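Single chain ahead, written as structure tokens, the form predicted on its own.
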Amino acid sequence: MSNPVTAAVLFAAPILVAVLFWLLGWRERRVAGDAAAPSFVERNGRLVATYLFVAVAFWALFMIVWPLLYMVDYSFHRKLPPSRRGGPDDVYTLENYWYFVYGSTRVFTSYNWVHINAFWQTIAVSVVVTVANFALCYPLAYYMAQVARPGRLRVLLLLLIVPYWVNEILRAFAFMVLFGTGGTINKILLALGLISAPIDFIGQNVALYAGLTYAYLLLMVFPLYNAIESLDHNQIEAARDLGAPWWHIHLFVVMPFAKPGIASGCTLVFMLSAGALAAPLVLGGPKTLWFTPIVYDRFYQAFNWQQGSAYAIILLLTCVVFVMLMMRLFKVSLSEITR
């Protein structure tokens, strides 16, 4: 921290924040006509009203919301040596920012292409890895909560969970085995004769979108199954009766009900695949081009935590229009989604 003043700010902030977002929440409900319902303490009483709340405000204002505005300070901070820090030397500058764009601080002629491509590989990823969950989470999201009978669906449930019990790092790993060239599946290719030669699947990056698709999947089937769930069966049958096809039933009559849920898992699923660092790591190829372990390297290898915050801050605020754009294409508001 550099001076008092954004000592100031980085505490007042958090609590300005706490502030907008209880305004938020008061304006939402006088638009819903839920003014007059009973507040968080009429049901819940005041002692656990007063547990979950400093519980909750102490998570996320010690956990994440001061540590990231310290990162936000650090963005904007030259890397200096401890003992010129807080010095005349220590002043806010955009050099940070200006290195993602251009690769230097003090040449501006040509740009990081390496960095940015990076960046946008990464958000396309995301964005393509977000869409093949939903398309394979919808279906089976809805065969659970409008098809599946009760014993089907605990089993269903069962064999989705249990595979979560294992370690990312090892599920990883695991996907190394399956598309390694001397892995089961190029095993299979050529012991069936569709192949002559093994497939390089690691090296085309084929590995690491199954691997985030893979990981992810919960993060998209609860969001949808508890919507779906949710919508009486009787306005299907309705639909049905009028003699509607079936992607007009889904079409129209299923995913409008189910509009928070699908926000909700996609949000989800495009945040933790943009700042995904393990999967990368472990199943990129040798030319895999994924952002957040250059700002690993930034931290960690370069030792420039400057200029590292200024990468994920970048990385955030790109998943914060995402998640807006998220609201406005859906139309649905921040409470609908986390409810």
The other form holds:
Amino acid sequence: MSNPVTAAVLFAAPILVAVLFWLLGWRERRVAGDAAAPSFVERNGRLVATYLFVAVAFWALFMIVWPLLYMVDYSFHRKLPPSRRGGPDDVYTLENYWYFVYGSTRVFTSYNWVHINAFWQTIAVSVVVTVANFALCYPLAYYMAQVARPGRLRVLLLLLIVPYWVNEILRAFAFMVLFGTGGTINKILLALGLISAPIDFIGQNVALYAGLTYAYLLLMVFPLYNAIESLDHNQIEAARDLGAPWWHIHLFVVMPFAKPGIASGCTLVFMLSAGALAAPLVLGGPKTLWFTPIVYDRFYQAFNWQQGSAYAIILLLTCVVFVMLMMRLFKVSLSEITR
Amino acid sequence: MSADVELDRVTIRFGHFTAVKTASLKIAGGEFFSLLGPSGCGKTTLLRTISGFLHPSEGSVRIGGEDMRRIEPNKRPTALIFQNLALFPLMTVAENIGYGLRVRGVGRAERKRRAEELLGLVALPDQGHKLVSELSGGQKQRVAIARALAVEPKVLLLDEPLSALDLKLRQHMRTELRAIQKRVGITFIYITHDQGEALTMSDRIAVMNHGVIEQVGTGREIYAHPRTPFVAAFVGENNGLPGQIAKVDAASAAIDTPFGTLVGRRGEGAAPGRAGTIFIRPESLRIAAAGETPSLEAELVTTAYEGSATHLFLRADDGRTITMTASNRDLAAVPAPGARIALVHDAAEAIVLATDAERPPA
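Next up, the form predicted together with its partner chain in place of the form predicted on its own?
Whole complex next, starting from this chain.
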């Protein structure tokens, strides 16, 4: 790293976080007072406990916390040739963030509309994709959880899961084949005489939205399925018996009950859509502006890792804040989602 | 306000399994009617058919004279109280009670007023703001009743709602339910496998077995005049002694059993030469006085003291257990276990039923 102090902080921070959490857990056990309960080590044996602790700690620190901290650190630095790193020019700066807003690190007269538009468009389309995904998955999940017989359920699950054995990028290409101007859908529509000229699904972003919706279908279906499955079927019948029409039952009995599942499904789909890279690259039209390819270009076309980091962090923070706001709006707590 | 419910030769099949066979019933408006039977006898199936969640394979259901064919549960004048109550856990007590009204477009203030009124009716005043999870079992029970009554059903259907309560509360709720029914005056159809519940609460009872309604009558009729061996054995305690019917006259029948020839009232299908069973209630047995001809003899195994009465469990010579219940006022001394005891039965309280007969139509 650039200077020894930063490096020390970066190394120490994850360890400090881990120790802090351990202390919190220890305190909670003290306060809860269940002294007779066997400790983690006692329950699992010294060897297994050590392995688990080391494995989880390694995974969490080296795969998640550390890279993220590095990115945060990077984002506040200038891009400098190696010879000048650690020198007097290598100071903390907001330059990379200014670049996102103004398209320049020095001149703040005009805004960087291309990137800002792409950014908000990505967020907006991700919201649309999430809503579409929910609209698609809710009936399916409800059918699987409350209506389907076990045999039918197994077939459905298989039909849902098997396509995901295919690589994500290959699936995106498959959508291109489907939606291309000479693709299957256009051929069918032309053959049926419904259209006279092929529709440019890719240029209109239809292929992209469809591809994104399909890509994270399972991440919506399963949380919904889990939540709805735990609803006592008698409650649905009770509502019906009390005179409720079907939509009322869904809106006021099933959905409030499934709210944690809905929240976790929507969060996953929204986060992953906003961060999707393969689908926009493959299915995006020539005019499509998606934010993730821009971030990618910052890293690998402009070779400006510092700026790329800043862009990635802007996307990440915005998504987190947005999800938090939504959760506050719909009165869902974080602990409910992770249940 | 109330409506009569009529089942006309209702048969319900699931695939090859027939859950209810040609059941016909006429339940009068305002009646407290129980369907009594062991689990799996088809009583819940019948209830779900009345409420509209199941449709009869054959026959028809009429409520207030109107054929219910193709009328969905949400359009029927019935309300069902589920065995597990199925209260909405995320709603308050008042919201639960007001749900049916909310569906009907009743305003918030009116819903609140109705909820308070109904909570008063089920003796839970000022509990409307609580969550369902904050209530005890008996309170949840009352909320479920209030929720069902809120939509002003003509018929209230109850699917063993008391089975989850402890004994004391169950007994209390029996009286309570009966009182609520009297107050609102609507038809109650109550499902239970507990004959004590059925006997204490109901105006009339239908006893079901294997999808067939075996007998319909008041509690007294069913207890004193069972028409089938199943009813005799299922409703109340009974000692059934099988044998062959020897001779019958207008009112009584004699049956040859391994214990000798015993005499009882002439029951359904009793005719000389047929296989039959004499059913003798434990309370109509007593210890023979000196010099009296005993009906049967058995060895005392154990006794159970129950305050007002003592139960004597005896083993007959063929290994059969015979139960006798004696009021403690009449029982001078309890014999010691192992003693051989001579018993007499009251022929007017015993009944001889044919067991090889076709099931008589209910």
